[in-house]
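Let's start with one chain on its own, the form predicted alone, as structure tokens.
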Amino acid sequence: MSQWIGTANQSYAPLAIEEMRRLLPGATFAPLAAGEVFLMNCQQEREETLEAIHGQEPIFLRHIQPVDRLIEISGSAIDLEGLSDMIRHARLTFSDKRTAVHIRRSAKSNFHYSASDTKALLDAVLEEIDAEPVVQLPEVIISIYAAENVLYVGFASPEQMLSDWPGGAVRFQREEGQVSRAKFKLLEAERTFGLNYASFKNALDVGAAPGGWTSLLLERGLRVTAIDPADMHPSLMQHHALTHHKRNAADVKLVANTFDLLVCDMSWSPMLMSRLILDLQGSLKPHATAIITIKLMHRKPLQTIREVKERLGTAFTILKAKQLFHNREEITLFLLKK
């Protein structure tokens, strides 16, 4: 038996739970934050559960936290004392390790201490037991979820939790002059899929306007061919490495075997998007990478995703499908041309 806290994007927890039911027969679920955070009780032990999740990673599960300790919330300093004593008792888990503390809370929690105050206290305890408190690149994470009357606490590596951000909520700082927030989706895809955009040379950005994704690729030193009948942001138009075809993709003639990266973030139906990408495959080099968002416009998103993967699978190897934190009513696909 094992217990876990799962997190999905707002309103997508039911889909994450549906995926988990298929992976882990006999699991039961209870909501902690409506549509986003849920408690999962598994018949499988911890290692078996992790093996199932990582062997076929769910699309809609953003973050998973084991529940190793339960601490009843008193609403007083006793809560912090309980957390401190818990870390001391588990000192062998953290000693000599880079350790991060993540705190999340439900809106109705009776845990009255801020995340910053709690982290400051627990960081001091970690130093006391010869652990190294860190924010970035931890080896182990102490993840705390404050429900209404109980603290759920778990210890695991970032890889096991699927993210090194609290609850998988990846945060990027908005830059001065940033073309659009859509850039964050492509940045998160780079982290999630283990990519380095600077390793590519020629990118095709379909449905590029106003240029959020194009701007990131230009910053990384790529030559970018952007296709969109709408205008690109004025700050991009004079860039020496940008070619803008101001028309629909179906009307553009592209040279075969030209691009080693294709990106697409258009608000089209999933089937139309699939057909468009297949029509453009001839312009891609063998084994080119593609990052594509698929809009979830139908009542049966899991069925839609299966159909899209089947269609694109005729020309691409689908390496991963994931709803990223910066996705909204969509998922992101990571593909390689066959």
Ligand SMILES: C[S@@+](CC[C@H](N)C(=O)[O-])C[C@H]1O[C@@H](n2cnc3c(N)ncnc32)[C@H](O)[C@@H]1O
Second form
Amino acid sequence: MSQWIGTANQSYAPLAIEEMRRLLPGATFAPLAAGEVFLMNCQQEREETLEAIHGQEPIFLRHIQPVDRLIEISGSAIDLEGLSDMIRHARLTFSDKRTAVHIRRSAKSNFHYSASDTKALLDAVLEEIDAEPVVQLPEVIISIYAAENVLYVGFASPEQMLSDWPGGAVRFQREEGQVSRAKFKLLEAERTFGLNYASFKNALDVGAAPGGWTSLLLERGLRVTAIDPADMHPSLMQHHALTHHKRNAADVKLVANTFDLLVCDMSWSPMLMSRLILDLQGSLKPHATAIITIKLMHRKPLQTIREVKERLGTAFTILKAKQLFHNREEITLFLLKK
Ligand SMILES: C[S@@+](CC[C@H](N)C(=O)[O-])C[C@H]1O[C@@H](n2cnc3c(N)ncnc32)[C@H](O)[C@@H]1O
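Right, the form predicted alone is done, so what does the form predicted together with this ligand look like?
Full assembly next; the chain just shown is listed first.
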């Protein structure tokens, strides 16, 4: 038996739970924050559960933490003492390790201390037991979820938790003059899928306007062919490495075997988008990488995703399907042209 806290994007917890039920028969679930955070009780032990999750990573599960310790919330400084003692007792798990402390809370929690105060205190305890408190690149994370009356605490690596951000909530700094918030989706895809856009040369951006994705690829030194009947942001128009076809993607003729990266964020019917991408596939080089968002506009998202994967699977190997933190009513596919 093992206990876990799962997190999905707001209102997507039911889909994450549906995926987990298929993966871990017999698991039971209880909500902690409506539509977003849930408690999961598994028949399987920790290792077996992790193997199942990592063997077939659920699309809608953004973050998972084991529940190794439970601390009743008293609403006083005793709570902080309880957390400090817990770390001291688990000394061997952390000593000599780069250790991050992540704290999240449900809106109704009776735990009164701010995340930053709690973290400062626990970082001092980590130093006391010869661990190295860090924010970036931790080897182990102490993940604390403050529910209404209980602190759920789990220790695991970022890989095991599926993210090195608290609850998988990836935060990027907003830049001055940023063309669109959509840029964050492509940045997050790069991190999540372990890509480096600078390693590509020639990108095709389908549904590119106003140009957040295009601007990122241009910044990374790629030549970009952008297709969109809408205008690109004025700051991009004079860029020497950008070609803009200002029309519907179905009406554009492209030179065969040209692009080593395809990105597509069309926010359109998934089936029509798939057809369009298949029509454009001749312009891609063999083994070209593709990042494509799938709009979840229908009532059965898992079925929609399965159908899109089937269609695109005729021309692409599908490496991963994931709802990223910056995806709203959509998910992101990571593919390789066959
Ligand atoms: C969500 S926006 C893209 C945002 C963009 N990724 C960014 O970072 O700024 C979707 C775009 O897809 C375009 N689009 C929709 N259908 C299209 C089609 N058939 N051909 C080309 N562009 C299309 C729309 O005009 C719209 O500008």
